[in-house]
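Here we start with a single chain on its own, the form predicted on its own, put down as structure tokens.
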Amino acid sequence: MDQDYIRIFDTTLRDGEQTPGVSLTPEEKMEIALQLDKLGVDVIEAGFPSASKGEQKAVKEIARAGLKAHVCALARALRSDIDLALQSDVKYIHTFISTSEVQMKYALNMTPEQVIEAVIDSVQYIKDHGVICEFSPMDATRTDIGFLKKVCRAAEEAGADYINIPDTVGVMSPKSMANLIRELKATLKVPLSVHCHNDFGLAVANSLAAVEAGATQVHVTVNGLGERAGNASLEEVVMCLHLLYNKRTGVNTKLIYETSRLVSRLTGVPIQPNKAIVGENAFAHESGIHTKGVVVKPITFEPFNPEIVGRQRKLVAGKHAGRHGIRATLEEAGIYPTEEQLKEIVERVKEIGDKGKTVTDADLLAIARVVIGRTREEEIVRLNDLVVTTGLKFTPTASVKLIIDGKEYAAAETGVGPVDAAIKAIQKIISNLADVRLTEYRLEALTGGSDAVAEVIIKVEDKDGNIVSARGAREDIVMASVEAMISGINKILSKRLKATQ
């Protein structure tokens, strides 16, 4: 057997479905199976036929789908379970029985001798029907080593094609897992597999340690789904094998992310943002030092290119952001600010970040549009101060101070709301300079929650029929509206000045 090729046994549809709260329909199971086959896993454990009629139906349909991967069914070491698996038309059966003292006594109520008899009978029965047999001594890592070897040798002599060693309650460390696999490998000739649970967060590490010790197959689930804390995650195991261990698998890594998203959507289990490989933050950079590095040379702060797993690099705007990252994000969107414009955009982003708020891509683009649009017109009118009061028993009132040609002007007005009051106060101040009325007002983007950046787009018209559009972007809708209004007034006044020159 090629020791550099590691078989990927995917149990998303069986152990992954045992995640509390997850229940897949036969149609959903088929959709995931087709994606797993496209991904390139070696074995798809489609389900546990004895669990229900729906499970039998799903396993049979997947077995008949003509997939390249082996389609496997789980069965206890009972002929009745094995018969249901065989009736599901699979050519690969994974049978198991508890071997630890605690589980034999309290879960099975069987003696060690009875367990060995059941192992021999079930493995032989599966092989008599001409299908591949994988055997698991459940709770192997808490089983007496002498008895574990005896059980595994019995399964091998009965004809098992693979022996899988489950760390059923996730109690192993990488060193102890490697030692166990080496000891079993010295005893057995059959290929060894490993099935690790993540109760201590070591499922992936233990799986890789098993491979180092000679295991040639790893049980995994997409996104690490499974009982309790889950199983070894497919995406982490595969990428570690490929890039850290120089091993090969049949997995097309470019399809990892789309597979992860599909499974998350169908199971309803979200992916934590900082999840390795597939989390939304896995290739996101905010720190100025990091963003500068990855813009110039990605390898400075990334272990591998995100495209390898079907991802894209993401430069995040926030209080830790730097000019390089923000410029790169804007240029990717077709926006090319000057140095002065970029400076103001960065300052605004940091100001929002300092308030503990997240700056989304939509927020950043809105801020950039406002800054770039505003700096193209002459700043004849500038906001100096704004105070707004509103409430259930108060008429909304706004007090505005503007700087015009170096002089401060103030006015106060009431309105149907704080935005209306603020705009009326502005119009009152500049009425002698320009008779400008608001002809259109809308909120173009509200990203995220109640503290998100609001983008306001307006149209204003003067008495001469000059119409201009303007926009503002702030966390405060009133401030965004005032910013847009003042920008519109400046555009009107700039037009007039140019017309008289």
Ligand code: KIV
Contents of the next structure:
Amino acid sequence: MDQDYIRIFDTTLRDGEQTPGVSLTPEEKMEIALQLDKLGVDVIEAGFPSASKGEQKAVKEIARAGLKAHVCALARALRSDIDLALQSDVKYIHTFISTSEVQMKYALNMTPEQVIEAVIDSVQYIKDHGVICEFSPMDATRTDIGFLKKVCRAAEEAGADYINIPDTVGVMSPKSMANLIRELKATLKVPLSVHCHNDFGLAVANSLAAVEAGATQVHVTVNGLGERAGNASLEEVVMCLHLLYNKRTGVNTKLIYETSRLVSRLTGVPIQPNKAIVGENAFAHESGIHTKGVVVKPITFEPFNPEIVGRQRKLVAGKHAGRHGIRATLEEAGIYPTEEQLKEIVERVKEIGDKGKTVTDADLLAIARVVIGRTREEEIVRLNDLVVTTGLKFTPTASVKLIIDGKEYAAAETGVGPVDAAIKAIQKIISNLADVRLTEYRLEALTGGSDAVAEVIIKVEDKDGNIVSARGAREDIVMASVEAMISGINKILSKRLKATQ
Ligand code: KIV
Ligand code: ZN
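Pass me the form predicted together with the ligand as well; I've looked at the form predicted on its own already.
To see the whole picture, the full complex is given below, headed by that same chain.
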């Protein structure tokens, strides 16, 4: 057997679905199963058919989908559970029973002898149906080692194809896990697998220690979903195996990020920003030394190229941002500002940074688009001042001062909100120059949080049918809207001026 190939047994659709608050429809389960298959996992544990009718349906549909991966169903070591798994048309059954004293006594109410009998009967029953059988002694890591060996040997003799060692409540350390696997390996011939929970944040480390000690299969979930603190995360285990442990898996690592996003979207469980491999910040570099370093040579501050997991490097600008980093980010996006434009972009970024905020790539590009776009158009109308008042007891009001041809014009208006009031005030001032109507308004918060940089994209039309789109990007929605409106007006006026020349 190839000891360097580690089988990836994915239990996102079973243990992952046991994440508190997560419940997937059969359609959602199918979408995830198809993605896992594309990703290249070896086994997909599709569900626990005895849990519900919906679960049976989902497992059956996945089992019939013609996937490359083995489709597996979970069953207690009970014939009735195994029958339901068999009726789901799977060719792989994962059967389990508690073996620790505490669980046998309080969760099962069975004696050790009864447990051994149930193991033998279930494994033989599964094998009699010509199906692959994986057996798990649940709570193995808190089970008396003598009894654990006895149970595992019984399962092996009954015909189990794999024995999986669950660290059900996540109490192992890498060292104790390696010792346990070594000890079991010395008494068993079947391939060993591990299933680690993350109660102490050691699920990945314990899984890797088990592999070092001879386990050839690891149970994982996408984004580390699972009961309580979750299971070992697929993305971390796979990347560690490939890049730190010199092992191989069937996983196409380039699809890791899109798989993680899909699972996060369908389960509704967000990914923490500093999560390894798939977190928002995993390949984000702050400005300064790091930014400059990775721009020149990525390996300076990166463990591996983000493209390996289907991601891209992100340079985050802030008050420490240098022209160098900002220019590099913009050039990577195909934006080449002049020195003058770059100066204004850097100033805007620092202004936002001074308020304690970082500026993401998306924010930066929005700011650059506005600065560069604005300097390309003629500045016929310029904002000189803006005051808005709003509140529970006030009608939103805006007073605007614009400079047109060197002269200041002022107007005040009310509206349904401060943005509406400000736009109306602008329209009032320029009504003599151009009758400009707002036909489309889109607001995008580029980074999360109430202090996000807001990008406003609008379309405006004058009475002659000239239509232009324009944008504004500021931390303040009203300011971003005003900036976009004035930019739109300037574009329309420039167009009209050119038409008369
Ligand atoms: O954590 C666990 O013990 C399990 C079993 C069903 C294998 O999920
Ligand atoms: Zn589990």
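What we label the rigid core is the largest C-alpha set whose atoms superpose within 1.5 Å from one form to the other. Residue numbers count along the first chain shown, from 1. What you see is a predicted model, and the numbers here were worked out from it, not measured in a lab.
With a cut-off of 2 Å and the rigid core superposed, Glu413 has a Cα displacement that reaches or exceeds the cut-off between these two forms. When the rigid core is held fixed, the Cα atom of Ser487 travels 2 angstroms or more between these two forms.
For Lys463, the Cα coordinates differ by 2 angstroms or more between these two forms after the core has been superposed. Structural comparison between these two forms after rigid-core fitting shows the C-alpha of Thr338 displaced 5.6 Å. Look at Val349: with the core superposed, its C-alpha moves 3.0 Å between these two forms.
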